[in-house]
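The chain below stands alone, shown as structure tokens; this is the form predicted on its own.
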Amino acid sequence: MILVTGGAGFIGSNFVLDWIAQSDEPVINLDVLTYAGNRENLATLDNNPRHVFVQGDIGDSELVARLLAEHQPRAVINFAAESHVDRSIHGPEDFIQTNIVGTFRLLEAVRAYYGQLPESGKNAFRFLHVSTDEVYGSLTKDAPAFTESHRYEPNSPYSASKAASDHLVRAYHHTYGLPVLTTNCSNNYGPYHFPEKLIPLCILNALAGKPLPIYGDGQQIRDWLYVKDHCSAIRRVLEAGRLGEVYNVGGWNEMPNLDVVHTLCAILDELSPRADGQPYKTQITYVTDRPGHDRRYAIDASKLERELGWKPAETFATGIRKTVQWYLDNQPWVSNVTSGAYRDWLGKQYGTNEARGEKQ
């Protein structure tokens, strides 16, 4: 059995769904169900005896200790995190509490559990911490991509909180001998992505006839990783990663944000054309850039390929088409997730009228 934290969020739910589909090993899924944690992501696992969902916080030491003692997992995979940069700028405290304090308390509970395992159990146990490339800071246009030895230079409250959590995980390995693994991924996209992030936001706004908000000049470059490729990388690192090591997970798909939006607009033009025959790209609207917006992220994932034989199965062209099609095919999920609270957030972040497609 494995324990997954944050398994109702975007990446975590994709991981749990893929794990159950590909393995007979049961999953205990712990998620506090914040705004981005959605039980509907896991609806196909209802009544599946190999999936046990527990609503709770990684910062609840008593609950985590009880789950570990009761289920005796051979691994903990930690997805639980506050993860949206914009939200961290408006309200950093939640990020400090979840990403730093929560990770600390989780590590303490796991350390106590690990300490009482028999030697065979200790040898088999793993703690895998899922992190982000944003801890490395920002790259200039021609700089080499981030490797695992790149210096940490976080530039937002979100990335600073994730950097702190990475350091805690490293420290618990070196100080206490906890058998840890850390992965730092690039920008994920794919099914079940909460529509505050660029790709799902623009797909939904396009279909609704609303503006597609682009920060600044839209030339911020990201490496795009299809979420199911990310999940397969995590499974591989859990299976064969060297203890105490960090593995960067990337899609080898560097692309400016504006090009990403133009690509998905072209796919929508083909799969779900506008009634008036106009291209979706006419809905693109430029909005004020966010404070401290990192210009470029790029992941060098060659260590993961060299040591563990992993590389992504999807190109950006194949992954983005699958993503757009998923949103077109899952309108009930989209309708349920885009609640009034979500629309209020869009108004706060991008300007109420722009976000809702209303006239100023």
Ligand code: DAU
The other form holds:
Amino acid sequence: MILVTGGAGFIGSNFVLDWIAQSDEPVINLDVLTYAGNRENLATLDNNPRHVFVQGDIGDSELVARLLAEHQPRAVINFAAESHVDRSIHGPEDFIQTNIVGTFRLLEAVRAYYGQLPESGKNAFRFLHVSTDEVYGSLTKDAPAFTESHRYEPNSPYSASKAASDHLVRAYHHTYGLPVLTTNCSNNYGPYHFPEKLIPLCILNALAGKPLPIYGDGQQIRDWLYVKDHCSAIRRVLEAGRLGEVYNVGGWNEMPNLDVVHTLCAILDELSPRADGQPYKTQITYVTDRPGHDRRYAIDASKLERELGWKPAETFATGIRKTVQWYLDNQPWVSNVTSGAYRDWLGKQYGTNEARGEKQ
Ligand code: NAD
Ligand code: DAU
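Following the display of the form predicted on its own, present the structure of the form predicted together with the named molecule.
Below is the whole assembly, all chains and molecules, this chain first.
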């Protein structure tokens, strides 16, 4: 079996659902259930004996050691993290605790477990660390996309904490011989994406008649990948990646934020037109920029394609249409995640005045 951490979050839950659908191998899913973790993402696995959910922290050394000893996984895939850049700007502490200290404690527990495996178990074992393109920093307009040898230049508390975790993973391979793999992926989108992030936030705000907040001039570029393609890349790296190697994952799909939001609006105009017949793009509102906002990310995924034959299945056009349709079809999920604490976050991040479209 495999042990997945953070498997109730956006990417982790998509990974677990796909894994159970495509393989007979059971999954232990360790997730502490922060605001971003949602058991409802995994509702279709209720009563499925191949999915064992454990609520707990990757930084809880005793718990992780016990799970490893009891279940004897042949791989650990680490998705668990604090993942939202804006939250890391408001309060970095949780990012340091989970992304750095948590990853360190997880690595220590895995090192002890790995050390006592028989030779055959050692040969089969993998620790796969899921990371981000943000560790490479920001690109100028015409600079080539990030390769795996691009230097680390993290600019936010989030990306700095992910960079630290990547370095720890690397060190555990070089120092202790732990069989690690690291993936650095670009921006994901798709089902179960928590609506604090640009794409789901704008879909839901559009439908609710609220402003679509664009930071700064909206010309920041991100490189978008459909979440199921990220999951297939992780499966491929787990299966055939070379030990100690880093693989960039991306869909060769750079877009300015404003274009992304215009695309969403056009799809919504078609699938769920506004009652007053006005286009959704009239709800676009420019708000104060994110401090230290990275201007451009772009991933060069050619190593993954060349060495492991991986390619994304979706284009942005197909993936974004599926995503908008998913949010339209899953209103109960939406209402559950947008209650309570979520509204407090919107108030803190966008402020009442900005939410009305007025600059503060
Ligand atoms: P998410 O915030 O949606 O989910 C994170 C999950 O981790 C949640 O279920 C949360 O409860 C859990 N978690 C947090 N702290 C934990 C802890 N201490 N112990 C156990 N579980 C804990 O994040 P996501 O977007 O699904 O990202 C998953 C991973 O992929 C992260 O490591 C992130 O850095 C990386 N990543 C994300 C993207 C993206 O576009 N979302 C792109 C590249 C890489
Ligand atoms: O690049 C990979 C990263 O992508 C992951 O490592 C992170 O976990 C993930 O959250 C994501 O980070 P971003 O900061 O790029 O994603 P976000 O959806 O927050 O923002 C995307 C872009 O849209 C970014 O340039 C900021 C901008 N934005 C975001 C929000 C929430 C807006 O203009 N308005 C908004 O309200």
